[in-house]
Each structure stands twice: as structure tokens, then as C-alpha cells.
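Consider the single chain below, provided in C-alpha cells and representing the form predicted alone.
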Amino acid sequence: MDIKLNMDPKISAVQGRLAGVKRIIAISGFKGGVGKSSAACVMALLLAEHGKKTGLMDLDFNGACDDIILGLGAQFPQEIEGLEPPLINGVKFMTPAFFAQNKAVNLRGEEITAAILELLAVTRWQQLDYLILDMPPGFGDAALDIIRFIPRCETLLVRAPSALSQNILAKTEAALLDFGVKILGELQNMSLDAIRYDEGLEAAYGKPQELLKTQFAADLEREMKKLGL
């Protein structure tokens, strides 16, 4: 299927902002409460340790929390031909929090395309190995932007061992094929054989160093090397 795209210069600028990065990874969840955007964050870090140069972007304008789970801090981005995203524990990190003052950020529709858009016009990634994408919930306007600016990127599925978020995932995987999307594969949170219900978790949430040492964390990493990464 294919996707239009309109004329506005920003969207080449953004190929030129990636134009340095060799993988992107879009982590993403269809439901909420499965885990997506503490996999997406842990998995960053978990890059960085290994020495992958990694970037991290929360997308989810309405709800962004990668800056909790990663505690940021007072951190910014510097403005140098663009934005230049804050290395927290070796992670480049970008962030609609950054810009939302503490408060919800009110945007719908053509509202969040523009401010998508515009977010990823303006950050400096450089060279990375690796950019992990934390998507938008659900299947709507702003998760079908990315997939048309970002065409290139693979999507990692995260889902819980539920019926209902299997019955969605299964839907949404053979949506995301009819865009020709790739899926690089499926991540089972929460579950008995593949990655655990850490109660330790939430507890490590704003100190990136005890979240690499979680039982998540672990069996992440091992879920990770089934999947090359």
C-alpha cells in the first residue's frame, strides 16, 4: 500500500537528520499497560552499555514518560544548527516533555502531525547506531505519521500475555504489513517464559544504573539477543 506524502521541506529535512543513524526501531505497543515504553528505554540503555551508539525519542506526545522512567532531570537540549539531544547514562535523548512544561500537552489531529513533524525536523542525531522510537498508543493519526516519515524504520512489537492484547497486536501486525512495514519481532511482557513481571521495576524508574541491574532488564537483554540486536 502506498503511503502519499505532501510537500512540506520539513520531511526531507528529517531523512537528512537520520541520514546518520544506521537502525531505527520503533517500539510499540497497540494497548496500553504492556510495557512498551519501559522496554523501549531499557533497551536504549542496554545499547549504550554494550557500546552501540543509541538514541531514544519519546513520540508519544499526549502521554510522554520516557523522561520518568530515565529521571532527566533538569536536562536540555542545546540549540546548534537544530537540537542537540542530552546524553543521559550515554543515551541521546529526545523528548516532548522537554517543551510541555510539566502539564498535558493538548494537540489532536493535524496538530500532532505538524508537531511530529517538527520534532524530528529540528533534533541532531548525527551518527548512531541505533535510534529506538517509542511510538504513540494505538493505530491512529500520529503512529501512521512516523510510519510516513520514518519508512525505513522496523518495528518491534510489544505485547502482554493477554488475550485481548494478543487479538490487537495480531491485527495491528497485519496492518503494519499491508504498509510494508518491517517487523523485526514480538516482545512477551509480563509473562512466565520470556520477559518476567519484575516487582523491582518501578521501584529503579529515574535512576538509569539500577534499572540496568532489574530482572527486566535481564531478560530483555536475552529477548535481544534472539533478535540480533
Contents of the next structure:
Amino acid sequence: MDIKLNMDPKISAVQGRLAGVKRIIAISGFKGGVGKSSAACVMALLLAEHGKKTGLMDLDFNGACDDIILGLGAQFPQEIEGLEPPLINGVKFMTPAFFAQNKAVNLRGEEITAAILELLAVTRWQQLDYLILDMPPGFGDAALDIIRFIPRCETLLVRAPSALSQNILAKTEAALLDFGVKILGELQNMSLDAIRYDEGLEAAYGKPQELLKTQFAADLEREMKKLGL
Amino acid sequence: MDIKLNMDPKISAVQGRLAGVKRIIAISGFKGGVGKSSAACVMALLLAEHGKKTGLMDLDFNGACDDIILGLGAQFPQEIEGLEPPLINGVKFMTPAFFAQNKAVNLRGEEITAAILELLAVTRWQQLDYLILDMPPGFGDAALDIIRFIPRCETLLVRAPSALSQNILAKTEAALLDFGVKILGELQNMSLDAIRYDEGLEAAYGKPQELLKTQFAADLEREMKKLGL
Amino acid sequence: MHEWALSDSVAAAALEVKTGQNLKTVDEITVVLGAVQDIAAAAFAEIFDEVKKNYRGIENARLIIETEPAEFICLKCGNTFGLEREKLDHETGEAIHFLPEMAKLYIKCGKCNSPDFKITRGRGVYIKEIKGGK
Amino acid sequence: MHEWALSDSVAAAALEVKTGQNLKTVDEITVVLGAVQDIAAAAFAEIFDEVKKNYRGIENARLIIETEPAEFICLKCGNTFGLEREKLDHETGEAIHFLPEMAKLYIKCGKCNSPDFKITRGRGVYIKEIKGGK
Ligand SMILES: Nc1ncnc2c1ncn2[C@@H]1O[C@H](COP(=O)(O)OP(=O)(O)O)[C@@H](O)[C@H]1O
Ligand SMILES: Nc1ncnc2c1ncn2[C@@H]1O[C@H](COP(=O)(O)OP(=O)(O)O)[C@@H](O)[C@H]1O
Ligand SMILES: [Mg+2]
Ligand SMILES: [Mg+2]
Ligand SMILES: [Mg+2]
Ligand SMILES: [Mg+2]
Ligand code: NI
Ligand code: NI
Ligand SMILES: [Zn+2]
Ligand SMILES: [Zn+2]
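Please give the other form, namely the form predicted together with another copy of the chain, since only the form predicted alone has been shown so far.
What follows is the whole complex; the chain from before opens it.
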């Protein structure tokens, strides 16, 4: 039997490549600037600090900044049966920034889909307790692709007090439920009774040890406990 | 002669449809949450207040919120030789929200391209002094399409003081120049010596007359003058 | 009618082809109207006969209209399905008429219930063929 | 080598086809390697002969490798062009090797200088044909 195809083999590889990862959590919020990246990075650092095997993947191709938050130096993935993410303060870290030479990433949605699939197919996470995905704003290609390629992924929503953020989040929650996505919970950012506004956060960017000492990290840690993380 | 095609006629219509528009300004910043939408809406209101014929188009499909900022009620475009945008406080306003029934817009990049082209081809702006385009974060489909379909469009960059915003903006400015885009200038938002943080801004959302009375509007007006707007 | 702008686009595009291909006249234009957007062929043709007068060299072009059924493919389960317009309320039908992609907000795959699908056929208006004289 | 993961993907995909099509064995797999990603065919084949052992029913599959040249189309001016790998420095070559789409950050249309183009051929790895027994 002779079967003509035009088949992308990478789709078939994703599940196997993530087989050793216990939980996959997408940090979403769908509005820009609500603190998704800050929460994703500090959460990954905290989990690693607690002895959990943790990975972090920046999926905001057009606006990747986890490399700046974590203070990425000259580290680069190693070619070992795929790409092995370097360890940043105990966190296995993968980002499109490795391949962007500090340039703006002018990729279209379908190109981002192809690139996400490529990274999912070649990144060698091995055994992880948690893989944190830092999502771009908007319910666009990256969000749809994660739902498609990693159906078991849970979503943690970041909420900021602004009216606009609330509105977009409410719409998005409805859509996520439509897609059958498991919503792990919500992080209230810049809010007095959850994660407070932290004047010292920005100054700690680039220094993982300093980030762990911020009020932001302490607040986030408390919220994570409530969510069982 | 018989020419076989698969041609999208809308591309040929864009230039003609915008022929009566004197200046087209995209409000960009490429980081989420820096104030692009607030600036775009209030700028459009200010220009209209100054007697300029002004249009505003929300191109942030996945995160459209100009309808909330402006307080859109039951207004809807009229079908007159295309779609005629309704007037909101003197501003001709077009947004994907007209067609989204308050749902999250789960479109992929190539779908956004098609929808932007559709709106550009059918929206009847007629004579305008200014058409303001509120851009999504990121150098993705919408940004690339505006450069492609409206090469004469000028870009006004919104900058916030955060390190992340600065970093992304610097990369993006380099890329815009690569694309030959005309950069009109920069708006420094949430900055003491340009547009200050305004506690009253959020409370004025939904009420154009109130928005015009905010400190944000006063600061923006001063910055606009510096830019010759 | 909003169809005016689309019909006018066809004339503008034909003029572009005429110029690009150095045609003296455009004699016949075949357009395909997709069922997702649901444009009324009769109205479209009637408008075209008006707007073509504004485009030099297109004035005498005959418009041939073909239609294409709607086809969606589910990106989750691969199911292909069509659009059941009669099941949509008026507002939703209009939304899809103006922006066909908005179908993704209102319709789901009949087989697996996923809202993640793509329009593969019958989206909107395109030009399939132009006949002209050199 | 990073090629390991891609070669392994081909075996995983072949297994999927085998299951989906109820094949008893997969005898031959034709893959196409695109010039943009620039994967070494010899290394890819060598790795495949190792990894296929982990996939039941694929163990005896012969791998046939075809290559496809790079082709880009400029979305501004329509120009099609290829990739001149020899002009890239090592770091840039590697970036495109890992994520072919990143070519858009480093290359421009030779005709109009626009960085807005699309890869139309030769992106990366795909499976073109599978032969097997029922
Ligand atoms: N709790 C907080 N305290 C102080 N600044 C914050 C806080 N949360 C976010 N920020 C700031 O807000 C901006 C946007 O945060 P970021 O994590 O990049 O959000 P997103 O990923 O949602 O766009 C950054 O400059 C960040 O430093
Ligand atoms: N100068 C300002 N003062 C107070 N709040 C602001 C200011 N600029 C922006 N904001 C707030 O920041 C949030 C993001 O603003 P928005 O205009 O939606 O940004 P963007 O369009 O860049 O995502 C909103 O909640 C908005 O009210
Ligand atoms: Mg972010
Ligand atoms: Mg905005
Ligand atoms: Mg309805
Ligand atoms: Mg280089
Ligand atoms: Ni209509
Ligand atoms: Ni390699
Ligand atoms: Zn389905
Ligand atoms: Zn070109």
C-alpha cells in the first residue's frame, strides 16, 4: 500500500516529548501588561526553589521578555537529542529569544504556529514536575495552538484590577470553557488582597535571587499555595 | 486574452477607499498595557474636539477595547455604499467589536489579515483629516498588514517607563526603520514629564466628555502639540 | 448596501489587471461569491453595472457570477462541515456577512464541538478569470 | 544533535500512520528535507536507523530522503527568491536551522528590500509518502 502524504511529523512528536512532564500550566490573561510574564517567571523560580523540577517556556513570540526578567546571559540550549534548555537558577528555560539576536520578532500567526510546533517537537524537557508556559496577550494562534497540541494543559488566568482587563478576561473565560480548557484558577495582580503592586519588582529584573526576595514573590507564593501549587 | 486568477479584489480597493483621508496614524508600542488604546481613543476625541474630521479604527482584534473606552452603546455601522462608521462624540468609529457580540475574538493571524482587509475595503471613511489606528501589541499580522496595505501610514509609538517596555520598543523601532516606516514620534506614558499616571482615567472610561476632562487628556494634548497634531 | 464596496472592489481590481497586463479592454470578469459571506448575486451584479462606469476600460465588462459552498475544516478532529445559515439569528448572520471569519465565534464543529476550525472554501468574493483584448 | 528529535518525529508519525491505516508494517518512508532548515541528510538517515528500533512496526522501514530548495515570496513586491546560506554568519545560520521562520529577522527581499516575506518551499521536514503492508 502506497500512501501519498503531506504530513508534518512534528505534530506526532509533541505528546511523547512531553511525556515526562507531570503538569503543564499556561499563564494567560489575554490582556497585555497585566503581569503574565512576571508571574510566569517568578512562579517558575519559586517552584524550583521548592525543589520541584521546573521548566519555563516563553511563547510570546512577538513580545518575549522572560529572558530579560530572568537575566539570561550567554546561555544557549545544547544539542543533545534535540535542544536541551539551559538552567537559569534551577529553571529549565526555553525562549524564542535564543534565536532572535535581540531583534523584534516580526512573525505572522501561521509562522508562530510552525515555530511553536518546532520548539515543542525538539525541546528536551525530560522529567519535570511543572512546565510553565508564558502566553502572549490575546486569544490568537499561540493560545489556540496550545489548546490543540497540548490538550491536557491547564490555564492560570492573571487578572489586573483595570476595567479593560476585567472585561477581556470575562469574555475569554467564557471562550476557554467553550474550548473545554481546564482553568486552574486566577491570580489577582496589583490588587491589595492578593499580589500587591510592588515598587521593587522592576529593579529585581535580571537577578533571579533578587526576584525571589521581592514582595511580589512573597505574595505570589501565598497565592500559589491557595491554588495547591 | 483569457487570464486565470485567484485574486482578492479587496486589496485593490484599499487605496481608493482611503483616498479622502489626509493622514493615517498607527498607535503602536508593541508591548501590551502601555496605554496604546487609551491614547488612541483620547487622541481621536481631542482631534475631533479641535474641529478635525477624525476616524478611529480598533485593529486589536484579539483584545479590542476601544468600544469600552468610548462607551459604545447600540450604535452600529450603516450600510451605505459599504459600512459607514457611526459617530461617537464626533469620531467616526470602526471596531471588530461590532461583529463580536461581546465574545472573545479567537481569530488566528491569517484570519485577522483577511478581516482587516475586509474592513479596509468596505469602511466608508469619506473625507477625514486623521484616521487613527489602534494597534495590537506585537509585531505580528496586524502591524505587518498595515505596513503592507497602507504604506503611507505613520507610526506613533507609546512608551511606558518599564524596563520591559523600553526593551521591546527599542527592538521594534529598529525593525520599523528596516521596513521603511515613517515614525511620527513617541508618547511617553505614565511618565512625570509627559503623560502622567492619572488616577481618574479609568473612572472616565465609557464617557467621552469625561475623558476629555481628565489630566490624561490634558497631558496628551500638550504632547500632541509637540508632535504638530 | 455594503455589497456596493465589494462590487466596486472588483471593478478596481479589474482595472489593475488591465493595466498590469496591458489590456485595451476588459470584456468579461468571472467572480466567485462564497456562501459564508452570503452576498446576493443579483444585487452584486446590479451594483457592478453601475460602478463599472467609473473605471475606464471596464465599462463594457460582462460580469459572470459563480457561487461556492461554505466549507470548514475542524483543526481538532479533521471533520469538514458546512454553514447552516438558517440556524443563525439575524445579528449573527449579519456579523458573518460583514466579516466571514467571525463565524469562528458562533459555530462549532458538529462532530467534536471544537470552535477551532478554518474556512477552506466559500469565504467571500474573489476574481477567478478576466477576459480582455490587447 | 538536534536532528535526533526531528528524525524521531518521523518515526513517531509513521507509527501514527501505521495505526490509523491499519498497516501491518511500514516498509518505506519518503521524507523531504527543506533547504531553509538545512538538515544534514546523512546524519538524519543514520539517526533514523537508530530511533526506528523504538517504534514497533517501523523497525524495518527504509528511509528515502529527498531535498527541496528554499523559496521565499516577498509579500510586498511578489519577488521570489532563495536562501544564500553561505552569506549568513554562524549564529544566524544556527537560528534558522533551529527555527526556520526566524529567517524573517535576518533576510530581506533582494528586489525591494522588504523583510515581509513568506517561506513557500523548503521550510523543514515533512513526510511525503509511506509504503506499507496490510
Ligand atoms: N505586582 C506588580 N507590581 C509592580 N509592577 C508590576 C506588577 N505586575 C506587573 N508589573 C509591571 O507591569 C508591566 C507588565 O508586566 P508583564 O509581566 O510584562 O505583563 P504581561 O506579560 O501580562 O504583559 C511590567 O513592567 C511589570 O514590571
Ligand atoms: N496615564 C495613565 N494613567 C492611568 N492609567 C493608565 C494610563 N495609561 C494607561 N493606563 C491604564 O493601563 C491599562 C492599559 O492601558 P491600555 O490603554 O489598554 O493599553 P494598551 O492598549 O497598550 O494595552 C488600562 O487599564 C489603562 O487604564
Ligand atoms: Mg508577557
Ligand atoms: Mg490596546
Ligand atoms: Mg446571536
Ligand atoms: Mg548575526
Ligand atoms: Ni451587505
Ligand atoms: Ni541541528
Ligand atoms: Zn471537530
Ligand atoms: Zn520584494
